[in-house]
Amino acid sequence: MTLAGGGWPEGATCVALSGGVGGAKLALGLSHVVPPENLTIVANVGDDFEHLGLRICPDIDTLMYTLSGLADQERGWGLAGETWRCMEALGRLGGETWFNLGDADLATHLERSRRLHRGECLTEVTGALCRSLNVGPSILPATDDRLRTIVQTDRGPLGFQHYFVRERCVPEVTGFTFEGAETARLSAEVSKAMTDPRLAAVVICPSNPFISIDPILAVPGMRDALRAVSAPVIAVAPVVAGEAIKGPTAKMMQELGLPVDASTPALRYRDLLAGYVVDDADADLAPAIEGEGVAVLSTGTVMRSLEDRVRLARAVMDFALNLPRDVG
């Protein structure tokens, strides 16, 4: 199968694993290559937290806003045309304002929290919000159960948002734990997407491997599901020429004593992968990665425009469709 001579194979499905900003860029590209009804995005929930009495789901919301065309393109997160009067008023009252929530964004958290409080699960709530915003692909939380990323640092353990936003990634990282992972379960919807006989490709988006992809893989059953699929599993490097395109990936690699290059995620995922996509700037890393039994594609992976995102998505899908289906 190939996209080179036509469109996406009729009826075939694709699953993508994604964090927030970086992953959402490729997810948007994939939505222009794969029919939206055949694309499922499994979202990280390790970043979720309770704040101001509300459930905040940053990665789900970034995906949702990006795929609905409502995201702020300059910031890369939140809604375009946002205002901040609630935060200003909260500050005057002495409330916590370290995590900035826009006025329109607050509506999402209010409605999500209302639905959760009345007994709906996160998958149901996310589906309802996506339908309201006309999001075509299915965005599924990796689990409906509580799972929280804890960053172990030289200043002690920190919830991810406290490390990332409040402390601005300054503390030195020594490791990660995922609270709730032992008892979390894959949702029925995620399991169904992973076992669909029409599944043609699984894509691990260029998201931070430690805080975006590892929390998804930490859900019991997810690694087994990835190993069991007949479709190729492809990952896209989140590092180009030794630098992260977005976020603290490179800083974390350095502090953990890992090589700060595109090979590190490949080796981290190697038991799951059939293929790995690196930027042309890192083509010299291909032989070492291929030596681990993982096929490598080098292409342009920096996504500055919608055209870049669609082009990379097409390259990834072509790569996946031409790999053997009995590895992944």
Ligand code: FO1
Contents of the next structure:
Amino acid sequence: MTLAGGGWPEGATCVALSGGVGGAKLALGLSHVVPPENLTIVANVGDDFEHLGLRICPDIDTLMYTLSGLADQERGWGLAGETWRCMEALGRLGGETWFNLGDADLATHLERSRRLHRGECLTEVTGALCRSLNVGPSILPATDDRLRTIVQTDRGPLGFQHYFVRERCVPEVTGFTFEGAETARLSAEVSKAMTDPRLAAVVICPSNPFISIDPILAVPGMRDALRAVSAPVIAVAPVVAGEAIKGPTAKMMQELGLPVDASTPALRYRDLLAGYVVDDADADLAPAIEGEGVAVLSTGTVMRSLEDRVRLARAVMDFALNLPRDVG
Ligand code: FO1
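Next up, the form predicted together with this ligand. The previous block was the form predicted alone.
Once more the chain from above appears, this time first in line as the rest of the complex follows.
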């Protein structure tokens, strides 16, 4: 199977695991390569929190806004053309304004919270929001149960958004825990996508391994589901030449005493991976990763334009479709 000579193989499906900004860029590229009805994106929910009485799901929203063309590309999160009148008014009242919720973005949190209070699960609510915004691929929360990333730091444990936004990632990281993970369940929809006999590839997007991918893998059954798929599992490095494109990935690796380069995520997921995609700048890391039994593709992975996103998605898919399938 290859994309080189034609399009996506008829009927084949693809599952992508993603966090927010970096993952959403590749997810957008994938949505131009894989027919939307055949593409499922499993989103991290470890960043979610309850704030100002509302349920905020940043990674789901980043994916939803990116795939609907509504995202603020510069900022990486939230909606383009956003206004902040509610936050300004809240500030005048002495309310909590450290987490910036734009006026239009607030509508998403209001509608999500209303539906959740009415008893719908997060998968249903996300599906309804995506339909309203004309998002083609399925965006599925990794779990409908409560799962929260807690960052262990030199200043004590911090909820993810308190670490990331309020404390601007300044505290030194000593580890991570995923509150609720032990009892969280994979949703029926995620299980179905992972066991679809038409599944041709699973892509781990270039998202932070500790705070975006690990919380997805922490849902009981997810690792087993990945090991059980006959389709190749491919990850794309979230680090290029020792630096994260955006966010605290490199800082976290350094504080955790791990090598600050693209081999660290590959070795972290090595038991799950058939292939790993590094930037051309990191081609010299290939032999060490291949020595662990993971095939390596080196290509341009920095995604500045839509063209970059689609080109990388095609390269990842070509690589995946040409890897040997596990027939055991
Ligand atoms: N990130 C920030 O750095 N500052 C913010 O004030 C902020 C607000 C925000 C509101 C809604 C939303 O969906 C995302 C938001 N983000 C903000 C991004 C969020 O913290 C993400 O979890 C991270 O980008 C990690 O993926």
